[in-house]
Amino acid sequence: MRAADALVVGAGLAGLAAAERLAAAGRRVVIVEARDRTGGRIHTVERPGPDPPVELGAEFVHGHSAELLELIRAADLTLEDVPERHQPGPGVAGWPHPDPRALLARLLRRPSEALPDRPVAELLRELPGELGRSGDLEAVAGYLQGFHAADLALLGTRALAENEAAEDAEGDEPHRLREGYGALVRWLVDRLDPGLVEIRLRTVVRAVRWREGEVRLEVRPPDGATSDIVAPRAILTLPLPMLRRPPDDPGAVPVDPAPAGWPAALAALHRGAAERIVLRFDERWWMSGPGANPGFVHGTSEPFPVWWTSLPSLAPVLTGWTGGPRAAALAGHGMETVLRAALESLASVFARDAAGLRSLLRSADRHDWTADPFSGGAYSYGGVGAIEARAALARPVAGTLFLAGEAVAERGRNGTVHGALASGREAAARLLGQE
């Protein structure tokens, strides 16, 4: 391929969407990806046999994003409804739990533009009287930590209100892709014109050096020989930690010179901690007794307090989930430690014996996104000042540098697949508009 018109750093959904839009306009693009695969935090593992694919990253299609649904239809993939049946495990007392989103709406009842922007932890400390029953505050905190993967001392009230408004507008009904999210990634890659788009896997970017009209990536390809890739413009879809780490940190990707306003804006965005573990058993042992055939099963204070089945598939698979501080406590630990915590959690929630559950277990899958050097965490959430920060980061830098990815997706779409998709396309449109 001839010299590139643009570089895209990262082959996750945002990077692929940006490259597709640029190639559709006839631009030559080089995508640089540190991993040995495309997809980024979409990480689907195929298993032989009738069981559904294992999702170790993004799993659900949330709501009714027109852009994402249009892409799914174009790829001829199957969107399945996920039954929203929530119930306590047999080992859990005190149900029904309050609806945390309804409680949260009461706390955030002012319009977001009139809501003081401060850490959510302060709001929860000051307004316990706004919540009626014992356990309401714990329900709200658990939801925020689990769903948003957030540290409540860092999560900002206005960013949270924007997220909740987006959920209300777009719908929060979960769906799954029967073929797995990885099938959507493969379809996107396959439709890229190889005459215009080159994907370089296992190519680690060590630094981004730029001046107006030129971006120079210092990269280390698989052969280990450091080299430069140069183009007039670049879209960076790097995860937040790689942009925020000190330049001497081994996982950092310093941008030199640092664009004006970027350090302060990036400091208002945070990477959440989330852990999932996918357990396949000999049989669906949970399909007996009252409340059989559940969708989502909830515990309380376990390391993995939320479990869901693979419905509408009847595969003997359970997925355990935890977010926020509980997930951060598991990050960096080996599989056996995390599996032990998962089985003990499962035993507590379902009132079973952990050793007996282990005897029925056939496989366990997990990816440690926090320890992953090319991720540094799960998905993002906004701190105080996040709304203004994302708007600042969306602006082109001297018509040369552009940011994309779920972390900088605006209008409450951060942390979502459809946010990453829209962000990549919007960055490509901005780049084309600067030519």
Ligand SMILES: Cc1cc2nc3c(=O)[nH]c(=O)nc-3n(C[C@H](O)[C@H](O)[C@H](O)COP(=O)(O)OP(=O)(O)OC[C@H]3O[C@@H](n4cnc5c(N)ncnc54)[C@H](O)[C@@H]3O)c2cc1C
The other form holds:
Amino acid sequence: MRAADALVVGAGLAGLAAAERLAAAGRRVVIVEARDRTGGRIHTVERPGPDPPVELGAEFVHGHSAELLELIRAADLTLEDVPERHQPGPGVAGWPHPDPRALLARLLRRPSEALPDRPVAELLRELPGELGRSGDLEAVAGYLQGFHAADLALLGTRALAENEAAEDAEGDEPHRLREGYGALVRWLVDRLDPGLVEIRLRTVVRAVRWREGEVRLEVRPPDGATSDIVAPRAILTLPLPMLRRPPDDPGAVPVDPAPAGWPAALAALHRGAAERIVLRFDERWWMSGPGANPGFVHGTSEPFPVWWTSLPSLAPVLTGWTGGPRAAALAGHGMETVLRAALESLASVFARDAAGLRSLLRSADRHDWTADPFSGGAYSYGGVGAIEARAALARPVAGTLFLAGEAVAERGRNGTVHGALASGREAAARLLGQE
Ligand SMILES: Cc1cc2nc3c(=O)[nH]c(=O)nc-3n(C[C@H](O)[C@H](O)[C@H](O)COP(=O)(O)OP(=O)(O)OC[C@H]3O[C@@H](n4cnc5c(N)ncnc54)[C@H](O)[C@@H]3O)c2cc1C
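We have the form predicted alone; now please give the form predicted in complex with the ligand.
Everything in the complex follows now, all chains and molecules, and the chain you saw is the first one.
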């Protein structure tokens, strides 16, 4: 391939979507990716046999984002409805669980002057009276930590209100791709014209040096010898931690010179921690007794407080989920520690015996996204000032540097696959508009 017109850092959904748009406009693109695979935080493991593929990263298609649904249709993939049957585990007291999103709507839907931008923890501390019943505050806090992977001392009220508004507009009902999210990534990669787009895997970007009209990526390719890749423009889809780490941190990707406003804007966005563990059993032991055939089963204070089945598939598979501080506490631990925590949680939620459940277990899968050097967390959430910060980060820098990825996705779509897709496409459109 001749010299590139643009570089794209990262072959997750944002990077692939950006490259696809640039190539469609006839630009030559080099995608530089640290891992030995494409997809980033979409990581689907396919095993022989009838079970659905195992998702280690993104699993659900949330709501009905037109862009993502159009892509799924074009790729001819099968979108399955996931039955939203939520119930407490047989071992859990204190149900009915209040609907946390309805409670949040009462807190957040107020004129913006009456919703000062501040940490959600402060709002919850001051407003328990508005959340009438006992247990309501815990329900809201549990939802925010679990779903948004957030530390409530950092999550900003206006960023959260924007997330909730986006879900109201685009829906929050979950769907799943029968073929797995990885099939969508494969389809996107296969569509890239090899005459225009080159993907360099196992190539770690160590630093980004730029001046107007030139970006120089310092890279370490598989042979270990450091070299530079140069092009007039670049779209960076690096996850937040790589951009936020101090330049002397080994996992940092310093941008030199730091574009005006970036350090302050990046400080208003936060990395969230989430852990999923996928357990395959000999049989669907949860199918007997009261509450059989559940969709989502909730506990309370367990390390993994939420479990779901793989419905509509009847595979004997349960996925455990935890987010926020509970997930952060598991990061860096080995599989056996996490599996023990998961089985004890499952036993507590379903009123079973952990050793008995272990004897029915056939396989367990998880990925430590927080310890992963190329993600440094699961997905982002906005702190105080996040809305202005994302708008600032979306602005092209001297027509040369462009930022994309779920963390900078605007209109409340951060932390999602459809947000990453939209942000990659928007960055590509901005780049083409600046040539
Ligand atoms: C456990 C988990 C569950 C999730 N569940 C859902 C869900 O159900 N639904 C949903 O919509 N979203 C979900 N998400 C979020 C979704 O996966 C992300 O928002 C989206 O995939 C992010 O895409 P991206 O392109 O912005 O980032 P990434 O996919 O992270 O892509 C960035 C790429 O940059 C590469 N990179 C990093 N550092 C370097 C470097 N120094 N040099 C070169 N390359 C580098 C990375 O390897 C990566 O491939 C989940 C995420 C996780 C972790």
